[in-house]
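Have a look below at one chain only, the form predicted alone, in structure tokens format.
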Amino acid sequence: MKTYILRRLIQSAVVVILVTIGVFLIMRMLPGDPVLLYVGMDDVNAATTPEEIAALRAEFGLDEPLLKQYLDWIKGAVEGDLGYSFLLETDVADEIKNAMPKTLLLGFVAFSISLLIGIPFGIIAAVRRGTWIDSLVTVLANIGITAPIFWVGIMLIHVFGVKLGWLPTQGYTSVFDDSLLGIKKLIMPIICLTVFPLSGIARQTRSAMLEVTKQDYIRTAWSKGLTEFAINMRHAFRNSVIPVITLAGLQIRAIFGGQVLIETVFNIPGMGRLAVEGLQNQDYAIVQGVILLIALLVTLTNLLIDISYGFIDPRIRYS
């Protein structure tokens, strides 16, 4: 066990740093300069000489050789400097500090809910296989997975914000500050992440399930004259387990790629629009620092599901 945890947790810091290598080559590839952008903020910026400018650039550290770039931005993020936003005028560690919180609830709350929805879905699916319930959960959930994310997004403002009223149409309000408010303007941006991973973990659920059911051990719980809770939950869904809990890991990817478009869409200053925003202003610093911590998120939420099919399939052994 240790020497795969240790193999694992190699693998997943070399993906990082290629994933920070990747965002910081990109970029830099960007057509435009970020200093001329900045100067060019107001009349009194616009006025900057060659010369100022050519000392903005180097007091940003953007005069440097990328090497020497790259190799001192990932010296500070490992100390926990993540740069200094030049474009915002703030230090970006605080900027991520102050949108994580947002982005966090957003996406934990949505990937509970597709774990809690989905999996009964998927199970009462394969159970009564060829029945009404059946061509209903497969009909949802192939339209779940189909459906853009935006679509959704900008359908539900249409009708429930501005038909019918029921809900605010963007902003966030801290459920500590104002619990009613917080809540109503959560809703439709959480139903807009949770609609394509629910719907996927739902027919990962089924597929499993029904090649399970499949297997000689079941056909001989059911003559030993077991119960159907007891077969399908002990036996069936504790076999089929594994891709379930594979395809979970690979919505949260998703569920966090999806909150640039919902965070964008429903004006929510997480660190979905952060990214989106530095990426228009070409703000290297914010952009990198967050690519870095949701590629962080990412693998390491990997790494824990990968560990954990050992000790939910005993079947399992590393080595």
Given for the second form:
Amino acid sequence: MKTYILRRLIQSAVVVILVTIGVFLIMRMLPGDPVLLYVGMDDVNAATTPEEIAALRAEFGLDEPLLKQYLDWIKGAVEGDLGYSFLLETDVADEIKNAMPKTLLLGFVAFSISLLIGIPFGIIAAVRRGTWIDSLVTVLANIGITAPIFWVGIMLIHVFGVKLGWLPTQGYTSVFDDSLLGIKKLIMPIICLTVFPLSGIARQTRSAMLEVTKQDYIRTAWSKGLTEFAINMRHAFRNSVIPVITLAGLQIRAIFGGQVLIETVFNIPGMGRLAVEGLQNQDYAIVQGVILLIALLVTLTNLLIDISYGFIDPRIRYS
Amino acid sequence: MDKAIPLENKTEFDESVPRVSSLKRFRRVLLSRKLVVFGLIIIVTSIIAAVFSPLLAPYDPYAFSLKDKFLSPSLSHPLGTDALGRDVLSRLIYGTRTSLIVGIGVVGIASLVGMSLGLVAAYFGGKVYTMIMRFIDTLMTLPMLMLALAIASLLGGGLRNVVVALSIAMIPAYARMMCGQALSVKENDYVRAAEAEGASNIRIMAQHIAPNCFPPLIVMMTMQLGHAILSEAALSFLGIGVAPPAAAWGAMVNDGYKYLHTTPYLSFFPGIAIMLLVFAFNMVGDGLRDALDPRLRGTL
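Following the display of the form predicted alone, present the structure of the form predicted together with the partner chain.
All chains and molecules follow, beginning with the one already shown.
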């Protein structure tokens, strides 16, 4: 077990290093010169001479060899300094510090709701297989995994924001500043982020449960005269939880991906929108920072999930 | 004489088990569910719409006339017109092309590259396995959409670059699935036999391992068609994708979003189109899984 965790830690570290190299190279290959963009933005600097541009380049370390730039970036990142954004004229670390709590809050709530609703509905559908409730859950889940979430967001805005006027449609307010408004602004984005993972988890729970209920030990449990609840929960569900956790792990990544869209639709200044705007403006310091952090978060959750298998199912041995 | 008897028996045996039965069963299971049939109908309709767009579209999807902008759905424009007076139905029909080209292109490239990587990793094992799978893990660290977004920004917009970006982002799923399959298939005796015969590595991989890994991968490819279409829509919604005048459903949703207050149906219809097509591929994928795997028949 210890050697397994150690090996997975090393693997994860290798993957994170590979990601940083990949991201760094992609950002350097992007079309457009950030210094020229920076200069072009400002009217005062409009008549910048080539010498001044070279000076700026040197100031931001862009004239150094790639390897040195990369190592400087990593060294800074370890110390909490992710560089400077030309376009936003702030430190990337500050920008991410502002954006991250919003993204994490949305993602965490959406993920929790997906599990809390998806798993019970999957179980019910499997237990009541072939009844109206099974059909309902299956059809809704099948629609849920096909709906483009940005479109769901726009339709929600149309109905609950524009037509009914119940919910604010744009922006983010901290629940600590104005609890009611803050929560109201979170409702629609969270619904959108929940649709896909909730449906996926319900589907997976249902099919995993149906697999298990065919097993001999379930028949044994019935013939022992156990209650239906005990059979379903203690015997069937506990044995179908592994594929559900595997999928849940993948859904964490999908939620981060969905936030790129949802933060754009609802105008929430989180990591997803930071990444989109950074890419559109060739602001590679920002994009590098955001991607580095998301890669770290995803790698960490994957690691935790892999390790959790052994605790959840003692039959799993790590080799 | 001794040899003739088993031969005769063999013929009899073959006759008692009709060889068409597996295909028949496949067809029966596949078509037994109404939703699968519905999915197949949608897919065939979309293919027809994509191939014959110029014949089916009532108007030129690019011709704008500002005096006809924001027309409500009517007999002459069944789904209305957009901000530039272009006919929405015609643009939807042309948009089918974008979606299907992206879907088929992405699944084609991603499955070919991904499956090859997975196969090579599983077959050779050791260092090759570690290198390939670490590369795959790296690709899997980022949300697919974010990875595709970064690659598409690097390559620039346009249909071809979107296909490349999404293909790269989708390689990991195929590589992992193929690797898992191939790891178990390569332990079979017929692979050992081929090795003993001195067959080349490529021959063993292509002729003996790969074909036996296919059934779950075919299901996955069908599902991924829908996934690729959904992701293309997301990219074009974010403004990275097919160049503006060309019709893409995701971009149409985004165009409509600007005029949500006055003409909500501009966003509504393309979204429904995306959903229908993705739903169709998912249903057919589900149906294929049931039809290809008797153990799982009817479970999902």
